[in-house]
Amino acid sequence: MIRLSKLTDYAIVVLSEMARQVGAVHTVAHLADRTGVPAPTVAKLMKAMTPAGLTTSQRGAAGGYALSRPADAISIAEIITALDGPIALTACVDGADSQCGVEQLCPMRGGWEKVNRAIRNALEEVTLADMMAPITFPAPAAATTSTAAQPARPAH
C-alpha cells in the first residue's frame, strides 16, 4: 500500500488553515489550537516547510509563520518531498535513498520510474487549493413513478 506519513497529512491539514487566512501570520499555538495537531508536531513542520519555500517565518512580538504563496500555487507534491523526501516508489527510482541490491540483474529496472513519473505528475497537478475545496457529490436520481405502473381507477 502506498500511504503518506501522518506528517504529511498533518502539513496539509496545518497549510490549509494558514490559507483560510490569506496574508495573514500564525503562531504555532495558534495554528494548534484551530487544527488540533499538538504544538511540538506544528513546530516541527514549520521547521521542514520553510527551508523548503513553503512558508515564510517572522521573528518578533508580532511574528509567526505565513504561507509563502497562494494555496493554488503549492502543489501536494511539494508538501510531500518538504516532509517525506523524494517521491519513490522503490529503490531502484529516481531519488530513492538507498540502492537495491540486484538492481543490475532486474528485469524490471527502468520500468518503476515510469509508475514513480506517473505518480510525481499526478502529484504536482493538486494544489492545496483543490485539497481545501468542498467535495461535491452528485444528487440522486430522483426517484420517477409511471402513470402505467399505477393500477388503474375506477370510474364513477
Contents of the next structure:
There are 2 protein chains.
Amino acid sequence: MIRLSKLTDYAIVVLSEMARQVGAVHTVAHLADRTGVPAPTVAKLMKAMTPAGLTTSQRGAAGGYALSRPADAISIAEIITALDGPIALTACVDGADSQCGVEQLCPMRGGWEKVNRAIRNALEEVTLADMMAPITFPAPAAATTSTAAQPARPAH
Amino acid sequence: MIRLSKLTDYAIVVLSEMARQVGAVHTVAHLADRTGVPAPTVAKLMKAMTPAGLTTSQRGAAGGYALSRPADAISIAEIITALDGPIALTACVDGADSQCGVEQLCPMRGGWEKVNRAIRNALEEVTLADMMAPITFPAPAAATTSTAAQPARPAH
DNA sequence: TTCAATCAGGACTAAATTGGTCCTGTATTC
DNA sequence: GAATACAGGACCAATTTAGTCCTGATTGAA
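Form predicted alone done, so how does the form predicted in complex with the DNA look?
What follows is the whole complex; the chain from before opens it.
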C-alpha cells in the first residue's frame, strides 16, 4: 500500500500536542512525556520541523520548541514534505527536474504528474487542526497528568 | 516521500506491453523479453494481477496471460491495490474495520479518511491508457526486435 | 564566570520491508 | 506421455526506515 512513514505519523501527534498552546515553548522531554513518543525520536522530528518553518526553536536554559503558526495554518502536506521530501509517487518525478535523462521520452511521466498533483492537493487541503479536531474539548486539563502515564500509542 | 513500490512501477510497464494487443496471449518469458523486467519478477506480478481480475491466465502449452480489459478500463488504483493492498496512508485505516481497538476514539481517523479518499479518487481517474498514451504510435513495429535488445530501464 | 539546560547536527545500529529467486505442483496441448 | 506454462509458496538478500547516541554550540541563571 502507499505507506505514510511512521515518523510522519508521530510528527502529527507531537505537533498536535504543541498546538494546544500556540506560542508556548515545549521542551523535547515534555513532548515525549505527553505523547509517549520516545524523546530521541521527538528530537529527531523537531530537527526536521524547524528548518521547514513549522516550528521555531529557542536554545538554552528556558528554551524549547514552539509552533510557528496556528494548527489550521499548517497542512499535512507541509509536515510530510518536511520529513520525507517532496510528495511524489515515483522517484523520478520528485521536484528536481533532470535526474532522469530520458525524462522527455519517458512515456509514464505525464500520467504520474497528474496523479502526484492530485495527491499533493489532497494533502494540502487537510490541516493539522482537522486531524486533532475531535480531541480539542476534553484534553488540556485531563492530559496534564493522566495521558503522561499511559504510553498513548501514537497514531491509529 | 510517499513511495510507490517498485513492483507497481514494473507492473505498469508490463501491462502496457500487454495492452498493445488486447486479447493476445503473452507468456512470462515473452513479457520479460520485451520489457527488460526479470522473468521471475514478471511471474510474480502476474500472480497478483490475475486474482485481481486484471488479467486472465491460460495454462498449458499455448498458455500465457492476457489483459482482461482494454487499457482505458484499467485504473492505476486497481493495479496498486492488486499489488500492495488497499490504498490508504496509514495502516489502521486499511479497509478491515476493526484492527485498531481505539478506532472510535482515535482523533486522527476522520482526517486520514478524508486524505485517503482524495488519493483513491485521484488514482482511480488515471487509467493504464493514460500512462502509455505517448508511446502508442511508433511502438508496435519498432519494438518487436529493437527494444528487446536494450534492457529498457522500466520506469523513469 | 561558571554551570546546567537545551537545541544542532551527525554517525551509527538494528529492525522491518521490499525486491528478487527458486522449487515443486498442476493444467493443457500436441 | 512429454513438453510448455501457470500456481503457489518458501526463502534469501538488499534496501530503507526507525531509533539511539554522541559531541558541540547556545542561552539563562546562580
